[in-house]
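One chain comes next, on its own, written as structure tokens: the form predicted on its own.
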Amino acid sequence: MKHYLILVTACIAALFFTRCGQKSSNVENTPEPPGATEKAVSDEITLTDAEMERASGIYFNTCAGCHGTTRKGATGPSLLPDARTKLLTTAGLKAFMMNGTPGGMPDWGKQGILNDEEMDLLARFLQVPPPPIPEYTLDNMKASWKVLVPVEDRPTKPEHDRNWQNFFGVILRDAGQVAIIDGDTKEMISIAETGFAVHILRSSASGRYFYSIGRDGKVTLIDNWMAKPSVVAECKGSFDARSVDVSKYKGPKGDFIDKYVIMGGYTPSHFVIMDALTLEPLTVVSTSGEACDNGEYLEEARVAAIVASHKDPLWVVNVKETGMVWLVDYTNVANPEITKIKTARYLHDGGWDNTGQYFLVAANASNKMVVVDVTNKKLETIIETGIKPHPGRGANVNNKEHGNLYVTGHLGENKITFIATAKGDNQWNIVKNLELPGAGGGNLFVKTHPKSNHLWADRALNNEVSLQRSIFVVDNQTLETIKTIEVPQKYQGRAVHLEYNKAGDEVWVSVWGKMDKPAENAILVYDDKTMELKNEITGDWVITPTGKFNVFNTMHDIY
């Protein structure tokens, strides 16, 4: 049994917040689940049509972000009933799900999030065949793109006098919405509809819009300087996605500065290139392909993380099945030109180091992190850090003795690794592997500001409730923790994601608690310096807060 509690880490939800059993209040917005009428039998387990379809339907919006739509395995194992599920047998598939493991699994039956009913259905689902991937074509995206406000009717210039560079969107996850708050007095200006189960936004280069990118594939256009911003575009690019990113590069004439967005598909594993402004989607590329280290090819090739060149015109496409880095050059989209680069599997989250020539991401499975020569369009080093790296963008930190280091939290155990990225002997060693107080991994998120002395932590896939809710304070300099927070008694949720204001003094976490209960979750705003809590932002409409971001530190990828 030891052996599965090692390999089986269900359900993390593509390592941005699964919450299994919960469903959107949205209804329009949660994704028709792939093959989800047919009828599956594998020896005694039987389900019917309509339990094929309610398992689908689980299985597609909780846990095929860790362990795949077809179930081969990525960031979690495989789940096919031959290389695993049937051994472990509807008890122990049940007993993973109601404890959660070590390695990062969260305890999803103890929680109360899951249902003994839910648990057993799963259970039986993943003791049978998985449903095949549809297709989702660009005739499919256009029958679903929509432009609420056409561009020669949105406003000019600013229509508040708002520090509308201080907006914050905040990921209302299981009610398909973000809220857009003024960081300056803390209000709530407006409340946009968008799709389910949103995993981040992207600011436009100028800041004024924002892209979400939901679960469910759909990408959407909330223009920043409406009086009550909105969404103004829609279109849903895939059946599933993760990934949002817009051109940034400036170009000698300005050229390509918000002309186009991309979005990654997981299912299909696609990219789509739509106009930025309309959200019109112009190309479909299939990244379906060989994998880097066997050359097998892949049919399930999601896209994972997507980030933005300043200096090129170019995104950096992670493909995470294959561990292929790609660089997209957007100047002919119509024929986009790829240089791939081969790297390790499993490709995940990861942002740039401070120079913006060299990209950072997780090879989670594999437990290194990949540095990618952006600018020079190859693989700089592959390095040995702890178990399932998960930096989310990381964090870039500025220390007097080491020089400019970048940081990146884990899954699967107790390490905060300093990475030394400033040119020189030391470049790309392991400068300090920092144990935060408690046992076990379960960080999801690490951010600092150049303004600050002091990077901030999570631990909100730890197994023990107490680490959950904390959030651990490091000092620049020395890289020890310097301060634990736990949160108020009166929130119950999951203390997770932490931001920056524009300044660099506040430091703004999510309570994600129970869709339910809104008065379990929150919005708190830590001064940076004191590490006092300062704000609270709650009320009716503070439903499961996960990701916050800043449009001045997003635009800018201040982290």
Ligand code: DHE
Contents of the next structure:
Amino acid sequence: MKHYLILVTACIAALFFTRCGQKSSNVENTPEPPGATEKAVSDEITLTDAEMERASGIYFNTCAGCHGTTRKGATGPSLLPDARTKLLTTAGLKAFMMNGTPGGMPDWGKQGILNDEEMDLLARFLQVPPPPIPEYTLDNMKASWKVLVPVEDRPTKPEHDRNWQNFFGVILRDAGQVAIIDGDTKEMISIAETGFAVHILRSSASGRYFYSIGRDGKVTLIDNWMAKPSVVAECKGSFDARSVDVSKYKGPKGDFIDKYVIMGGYTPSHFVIMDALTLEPLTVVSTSGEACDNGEYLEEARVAAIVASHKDPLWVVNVKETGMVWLVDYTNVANPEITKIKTARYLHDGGWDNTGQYFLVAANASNKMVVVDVTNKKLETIIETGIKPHPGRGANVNNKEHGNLYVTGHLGENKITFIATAKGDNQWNIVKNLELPGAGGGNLFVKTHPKSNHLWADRALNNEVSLQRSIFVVDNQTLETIKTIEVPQKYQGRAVHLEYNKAGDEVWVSVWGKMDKPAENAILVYDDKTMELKNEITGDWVITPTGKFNVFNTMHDIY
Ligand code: DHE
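For comparison with the form predicted on its own, please write out the form predicted together with the named molecule.
Following is the full complex, with the preceding chain placed first.
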């Protein structure tokens, strides 16, 4: 994993800080950021050009997700010299990097991701001003755009007789690949080359295609109807990204099915609308703007979760730093109409309630869940939950006493929160805060299925190794934990992310181990009813599996 990280670090640093006309292989027109390699000097600390370039790459990979590219802070605190880092000093900053924090900062040093020399370099980098964010324009995107298999050369019906709506796309994070697995037979049928550290997959509205988005900002399009599902198009929409979704509104004549795709950029902060079948970039809209609470103008206003409404031609675009939820109408993509709703900071991940009217999103640095009434285009309510809510897409539990309950876990404390969503006096009340067995938070994902009476939760970011390796099963009626399952000892890594099969009777879990030890990585399949392990999907190709996405459940937003 380490060697790959260093390689990728170097590549991304090169993208950000190229000089003398050097070009990345992906993006021929990548512009040169002004002053990016100028020598940085603070009162006591200096970095050479080469150190600045290397430190920027390491920062980009390990820190920017939580602290922001401009280092103003988001899920994690500000890392600007004036605010904080000079006071902490090189030794103090290194201690944080080595040990992490109970609030969710990973222990990069202890995990062996950063060595002493790298932590020292990064600690010095954090005490000088950050480099500016480079531009990335529609022309840059067009230069990166490739159609590998034109639409007219793609199959008109599936080239296999597999149950493709039960396919799983599994992210092989550090291999830069996505595995397509037949959910009925558990066979790996294809490995698609997708690019650096794919973050999520989403299914097209028809389910035929998977879209992946990577930390390199690249969207790839995978065709599940091909005999061997493969990448048929790709386009890089930004330097860095986490979200992608498709147009899911049928419209009077099914006009928007497999019509558009939207990707959200972290760096630069913008969203891009592309043609869903070719990935031709069509429209770019900057998300920089005023913060929801104090009106401050923020250039770094990254796009966090994006979801697509099934009821209206709308995408819900969550702008992290400004705390604004944008409802983007895609009926006129050349000039999309946008409704901007002030909520809370910093927006991260979320999902639909069971009716598809309300979208619930974590404002994780405010310890709140925001509820947006998407049908009526307004803020519904904001709910105090716990320290750093992290729902993923959340889960919709069908509880006999309270009706539907939307569920989120928390990174910063041991709390699984159940929120009543059914209309009536109890709507938006927390009906239960569940403590899982063992101390501390670190829950990343929860999942259930309409056909199941169980909610499954991981604990991947807990400080305790045995809890990182455990998954927890909760009864949807009593809302109590009924089983704790530690993954088999032969697999060494964190148990992360859960996904049901189409029928809702199996739960798939990744064991995210080291890149150079595939035998210690696995995708485990549990029987949802008996909670027994029924399949272990392993092989040389199972390298750092993280998110898994079932075609049927993803196209219908079943969670
Ligand atoms: Fe994620 C979802 C951002 C770290 C695996 N992650 C999301 C979403 C965002 C996000 C904004 C919602 C996307 C959507 O629904 O449109 N994630 C970030 C970060 O900024 C952060 C904290 C740090 C970073 O630098 O990336 C981060 N995420 C991680 C991980 O370390 C995980 C465990 C493995 C990895 O890929 O690095 C991880 N994130 C995931 C997964 C989802 C996700 C699997 C989708 C869950 C789902 O069921 O939809």
